[in-house]
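Here you get one chain, nothing else, as structure tokens; it is the form predicted on its own.
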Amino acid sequence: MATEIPLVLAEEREWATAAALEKDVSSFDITTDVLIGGYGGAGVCAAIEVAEAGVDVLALERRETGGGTTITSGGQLYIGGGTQLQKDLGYEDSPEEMLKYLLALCGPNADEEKCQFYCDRSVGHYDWMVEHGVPFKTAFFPPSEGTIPVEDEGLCYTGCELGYPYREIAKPAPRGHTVARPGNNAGLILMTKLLEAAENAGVKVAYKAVIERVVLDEAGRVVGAIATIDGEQKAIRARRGVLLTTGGFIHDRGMVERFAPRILKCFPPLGESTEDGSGIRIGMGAGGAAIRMNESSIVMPFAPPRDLLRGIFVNRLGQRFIAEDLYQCQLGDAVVIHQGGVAYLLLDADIAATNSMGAQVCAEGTIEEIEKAVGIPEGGLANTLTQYNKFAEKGEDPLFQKHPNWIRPLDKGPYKLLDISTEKCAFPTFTLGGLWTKSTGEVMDIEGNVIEGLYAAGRTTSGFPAGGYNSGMAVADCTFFGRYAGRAAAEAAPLD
């Protein structure tokens, strides 16, 4: 299937880390078949696949231990299509319905080929995780409670599956598979199991080690890398290829300012401090195209408690602009990108103002008093509330189609207005753009030609959540495409 690429940044050469030339390397200090930069979720899964294929692999990790951002994540993977866990809990799903949802959510211009590739193999990815020791408890966490299980329930809804228009585009199914854990450490359990599997497979790892640049031969093939290992520079020959899995660029403020300036005011950045764009710049230096570098996931974690979904979001004019029950990243995008970072949540006396994002009550009283307090044009909020309550009496929301479960009139004063603007609240964010790759991990140039010997996965690439996101997609994307990039590198013809 053809995939439209809306943003290719081959002209940004000043951001590239220039490759070294093989003719300038007097000798190689280390030789391996596959060299992996980064040992988080993508890197460890790639390394397992390479080692289990019987191919020599060396992974370099900047820190003293492996895990990357995945180890501090919620340990949730967006997996579907009919996994054993879905079946055991009585939920039907198919790759076709999952694809419909991903194409609607992960746009605009979602990578259809990658989404199709992932949906067709998603069940197999769940099975692979279980086979490698990752535990999932057969228990369901209801959507009325949220998108992140509070105990160790294995399955839940994690995005907009039940929201409009997604519930009409695709048959809703819960696809959030969260690793079983004692306490809030599912990411730690996930990575511990994967790191153990990698060790058992014979993966070699060098810590306090980082790839500085790749090495190209006269034909432009990547044949190795220059790396710093424990403070010493080493030239490493990679007979089958170099695989970059060093994360995104959320912690390089210069790159964020250049490529994704709309998230500069969002805080905190999500991801380890090592997500500084180094892998993207290294790939660009070898001729790789960086795409969708303006895309990001902006989280607005206003709920829990879920009771807040009964309120209504309004902008500086007092008008609603989105359904309140959509996923927190759709809400974050709406506030930051479409409302200039300024928005409010209106509650009546029956809804407590306590929330998880730190939003404070900025006005309280009658609707007229609230309008005056925050500068909403006279009647702007009053008209919005009158219109909303008129249909809420019937359990309807013709403007944005909020799910009936969260609709009731807001008619009990005094009213409270929460300030959920970016200058007042936490809006965690991370980048989604990166190197342009095939579904099997090969890095491509601006014309779609494969750069021989160069592979990438995880946030170093533009993955299947290309321009939209919900919980579990990052960990699913990096572990799944890390595996397939590792397979492709292991199957590559070795250098003489």
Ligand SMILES: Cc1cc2nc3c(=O)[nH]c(=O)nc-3n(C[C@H](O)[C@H](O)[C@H](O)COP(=O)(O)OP(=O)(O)OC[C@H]3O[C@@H](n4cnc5c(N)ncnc54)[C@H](O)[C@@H]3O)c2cc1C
The other form holds:
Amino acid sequence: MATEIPLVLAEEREWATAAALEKDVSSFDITTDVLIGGYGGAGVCAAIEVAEAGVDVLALERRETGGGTTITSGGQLYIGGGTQLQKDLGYEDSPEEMLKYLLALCGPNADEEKCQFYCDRSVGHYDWMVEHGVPFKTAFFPPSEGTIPVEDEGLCYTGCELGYPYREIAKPAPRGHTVARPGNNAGLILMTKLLEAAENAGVKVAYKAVIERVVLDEAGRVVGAIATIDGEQKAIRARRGVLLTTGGFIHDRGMVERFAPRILKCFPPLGESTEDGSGIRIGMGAGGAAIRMNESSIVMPFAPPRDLLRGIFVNRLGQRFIAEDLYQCQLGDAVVIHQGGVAYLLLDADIAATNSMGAQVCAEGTIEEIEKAVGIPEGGLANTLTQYNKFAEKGEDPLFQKHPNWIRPLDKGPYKLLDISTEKCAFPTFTLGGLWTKSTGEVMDIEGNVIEGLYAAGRTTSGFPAGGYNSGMAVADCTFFGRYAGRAAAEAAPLD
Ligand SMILES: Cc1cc2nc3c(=O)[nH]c(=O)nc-3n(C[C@H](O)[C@H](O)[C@H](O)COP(=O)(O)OP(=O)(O)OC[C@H]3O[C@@H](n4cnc5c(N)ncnc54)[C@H](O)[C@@H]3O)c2cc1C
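Okay, that's the form predicted on its own, but what's the structure of the form predicted together with the named molecule?
Entire complex below, previous chain first.
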């Protein structure tokens, strides 16, 4: 497989947190084999693997409890390739079909190596989760109802698998595995189980402990870190390596402005306030390259209710620009990146305007009145609607191939136009770019050389969803690549 070309390579050293040098550290206060900075989704999975390998591990967590953003998440994991849950519910899948889908979704910016690595081991990741106590209920939540199970159904579609062109590129299969929960707290159940498993495996954790910088020896190898634990600065020697899992950078507005400016207008930031880029900066301080820093997950949560998919999205010229039934992150990208953040949803009188993103009706009446009210060029919207309705009569959408289930003519006035622009609605967003890592977690420098002793996973890295995002991919990426980074660090030859 071809080596990926890291897009948007963050070289600017002013963003890096300078490393300390071993020769300037008079003595180390603590020694461990593997030091993990950040005890959320990626950190706890890494820690479990290290401890289960019989290797000493210390995790530093800046808060008073572990869990990070992952504990607040919807607890959905994008897993496939033929898991037991998929099989039990009668869905066929394979690593090959999953890979075809991921590469199509992520487009030319796909991280082929990571996608392949993940697809080949995704079934194993599901089994690992179950073995570590994470529950999934054998029940299917149908796509006609949405992408977030209402009860505690374990499996559903959380992406564009049924949408065009994806349904023609790869055999569709539902891959959203949602952790079973009594209420709407699947992330809490997920992390409670993983934190328990880590404790049982013997992981040591220091809370109110902030990793600040790594320590480099004369050869440039990472041999430890400087941290503030309970208000006191400590030097920690890590004999096998330091693993950074502190989350992404959505809460550092300076980093967002510099590296991902296209999401500056999107609110709210999706993640805990600890996602301030500290791990990325620390890794850069050790010479690590940060890649795909412009990538993000932009959610446009306009449905439920699903009936809204029967409407049509139009831009400021009254033109359609995407199939309305694609996943909410592909819709978010289309509006924010390709339409400059300005878009509308046209509904007829049969579709209620109630929606979950807070979009308001900005014009109502005949199509001509709506065009005038929002400044769409005369006939722009009328022509779009005539064309749409002509084929909708036959259940077809030749322009964007929306699924026939969501097609019917929009022919009952008065019409309503919802303003779904970024300045008017919620577009929750988090970052996907970060340190350049191998699939096994080793951090690389700008030339692709491994920085010895430095590992990273989760939103601190550029993971497999780069270029395209579906629900469940962040938690899957964090937990899976956290595990493999933990394994690699545990297997590294220790310092003398
Ligand atoms: C409401 C919500 C719902 C979501 N639902 C889903 C979903 O269902 N599926 C999905 O795939 N994605 C979901 N996401 C996104 C996903 O949860 C996150 O991207 C992912 O969990 C991040 O995991 P992580 O391990 O990289 O970081 P985290 O889980 O945030 O862990 C990082 C940890 O590092 C700690 N830390 C930070 N800096 C330091 C430091 N310097 N020193 C020590 N500790 C530090 C933090 O306190 C934190 O505990 C959701 C996000 C939100 C906000």
